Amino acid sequence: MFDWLEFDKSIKKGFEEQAAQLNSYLSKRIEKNAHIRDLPIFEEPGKETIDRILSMDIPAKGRDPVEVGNELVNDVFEQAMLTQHPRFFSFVASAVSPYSLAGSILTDVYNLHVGGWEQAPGAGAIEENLVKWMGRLAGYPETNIGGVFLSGASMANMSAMVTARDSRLAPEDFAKGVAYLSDQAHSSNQKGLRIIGFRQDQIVKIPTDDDFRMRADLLEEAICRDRQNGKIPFAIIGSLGSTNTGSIDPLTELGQIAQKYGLWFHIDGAFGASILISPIYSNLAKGIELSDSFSWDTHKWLMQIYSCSTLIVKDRKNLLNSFAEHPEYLADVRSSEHNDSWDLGPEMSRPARAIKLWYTLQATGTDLLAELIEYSFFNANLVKKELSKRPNWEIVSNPSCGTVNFRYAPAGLSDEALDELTGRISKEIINRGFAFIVTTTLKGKRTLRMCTINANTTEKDILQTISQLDEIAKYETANL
């Protein structure tokens, strides 16, 4: 029989202890993290560890939590990718904001819910001012901006197609529905599409220019001639930032074709939105101010712990059309003069990720956070630079939004050889543990990425990452 007199004690007593066990997991990680360039990437669980995980039963009778928080501890967290490492080039992975750190464990700790306004106002005037502020630096009107912080740009793009469906389709007109892409736009664009019910013949990627941004002119033949088909175009995805290349679409054509033919324009800026903070960059998101929608993901550039993304939206009504719904049990509970959250996107529990970013931005101010994404593109530039120096070394992508690709390209080698030496030279950098970097393909061949947007990340770890490579693409040729 369930005895509450003992139970409160045991989870008082649990309390106590983790605010112990915390604090000394929280003070190493903290000790590690300042000498965080000499830590490996990447420490791999070997087999055993990986099999005795699988194998645990989960036990009736619990077991010593100090235990259990030792082995979470040995066994997953330190045995992981270290994403936030200076070296880390892969991915569009970011340095942590020691201010994002604290707002996102008094985020746990307070376990708010702020699925409507009612329940945690402070938070929600904090998620609805942040909203309007992103919109403010798109260029949106202030009166009508809408918006919702989501778990990650997969959410909020394909949240953003539901929204664009039932703005531009009747329901009785979905099937005929079109949607715009080009080939180097996130795989999540597509993959949301699909969830939302639309087949991959109503999906239409349209090829890119040598800079690997959307080619205007081929959008609109492929608008017309579906319309002549029958068919409804009804959005448009442009690329703020894409993840291969960092490449920008031309937003502003983009746009124009949108109004010209009643399409929605969204914007996935899931990478590269965060140059709308900086005075010297956000030029190059000229044309998002026509957008009807863009996503946001602050994790990315802007040193937030995991996850803390946005959707704005220039019109607010256009969420709640899409995601309102007032069921009796939420009567006593709905704000007569805010937005309830719930009602702005798919989820009702959600925790209060604005929290973190809120506390960063104030803590920090923008000032800062914009010279780090400027220092970025210098990086991304230096990659290019030294590899210019070098011979053999071929430019494939050059420098966006802090990325670049390339390969090693001696003269001599057919295109089969060369994918084989770039997938080689990636293996052997990362084996070394000093750096991660991974392979992409941009137009048919197998490059090397760098994404530089660390802001830990030197001069120096530029400069011995490039030689490191030499040295490798050199061994490699030579014995293949």
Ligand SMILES: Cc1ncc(COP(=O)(O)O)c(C=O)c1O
Contents of the next structure:
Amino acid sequence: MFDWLEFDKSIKKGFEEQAAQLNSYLSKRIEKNAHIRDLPIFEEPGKETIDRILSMDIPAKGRDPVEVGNELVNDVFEQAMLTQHPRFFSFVASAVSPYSLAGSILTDVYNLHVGGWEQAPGAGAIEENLVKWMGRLAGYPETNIGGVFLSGASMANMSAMVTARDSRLAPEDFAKGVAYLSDQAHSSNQKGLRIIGFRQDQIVKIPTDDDFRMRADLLEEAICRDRQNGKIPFAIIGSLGSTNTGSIDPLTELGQIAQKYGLWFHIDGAFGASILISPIYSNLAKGIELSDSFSWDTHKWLMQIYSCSTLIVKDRKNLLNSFAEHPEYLADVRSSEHNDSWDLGPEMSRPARAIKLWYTLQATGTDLLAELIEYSFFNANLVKKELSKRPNWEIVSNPSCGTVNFRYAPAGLSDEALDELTGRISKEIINRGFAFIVTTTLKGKRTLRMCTINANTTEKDILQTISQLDEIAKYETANL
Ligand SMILES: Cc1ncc(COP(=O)(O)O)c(C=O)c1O
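Previous: the form predicted alone; requested now: the form predicted in complex with the named molecule:
So here's everything in the complex, that chain up top.
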């Protein structure tokens, strides 16, 4: 029979033991992180480790928790890609703020339920405060700003499309709706539209110009053509910092077109919305004030632990319209004065994601974070400057939002050979363990992409990386 007293004792003992164990794991790793530059960028687990994990049974009787914890640290946490490394230049990956770490650990220890306001009013107030701050930075009028913290921009972009659909299309017209985005928009936007039921032919990709910005003239043409054919254009998605190149669409023109034809204007600012805090670069986001909604991943450029994204809308009644439900079992715990976040987005039980960002912003201040943004621009420009001093390097996309694309293109090689060479250079710099740089493809050309937004990346890191790339490029060309 179930022995509750025994169970209770074991749980208490478990918490006591785990507190000591956790302290030891944390202090060891935090000490290591302080010397992150000396750590390997990618410690790949051996095949036997992965095979062992895959073949492990879930035991009927629990094992020694210290052994389990040690296994996790050694086999899982320590053997992975260190995306926080200062020479990890792929994805949109940044260093982690110590205050975000502290906020994140506290969030787990307290395990607040922030589905509704009443369960944790302080956390609700922090979330509302930050959403309003973000909206104000974008130039939204204060009174109606609304928003919700979500796991990532994939969720934020999808939730924005739910709101756009419900605001601009009658249910019987869903099958005629069309959404527009550029050929450089992040795949999460298209994926979100598909998840919520739009067919591929209802998602129109507009070509970009030489700077990878959406062609506003072609957008307007497409909207007019679709209207003439009986379709109902309902949403434009602009990019503020595209993943490939950091490019920023002509937001003002897109906003004006959205207003002219009555479309919802969403901006994917997952990456680039952070420039709003920089007095020097925020003007690049001009036009965002015309949008109806935007997403902002602070786990990208603002040094947050993952799962810290926000969807911000100009008028929160649109979120309530799409997401509010009133089940009888929540009737007693609804807030009478504030919006409950389960009414503002797709989630119910969720962690207090805003707390780590609040901790960081309060402890660091926006001045220093703005300098980080400006430093990222400086580093991407430095990459271009250094490459331009050396023969055969071609800049394929100019630095934008701390992102630059380039390739080694000596005369006389075919397009296929150049693509092959680019792939080999990426592979070799990763094999050397010096820097992590992968390729992407821009207008048919395979390129090396560097995203220089890590606060710990130094000028020396950049100079040494370029020097190694140059050496590898010469060697690989000779051996092609
Ligand atoms: C521009 C852009 N939008 C959306 C996303 C998806 O964000 P998440 O990975 O937080 O879901 C990314 C991810 O890199 C991105 O760069």
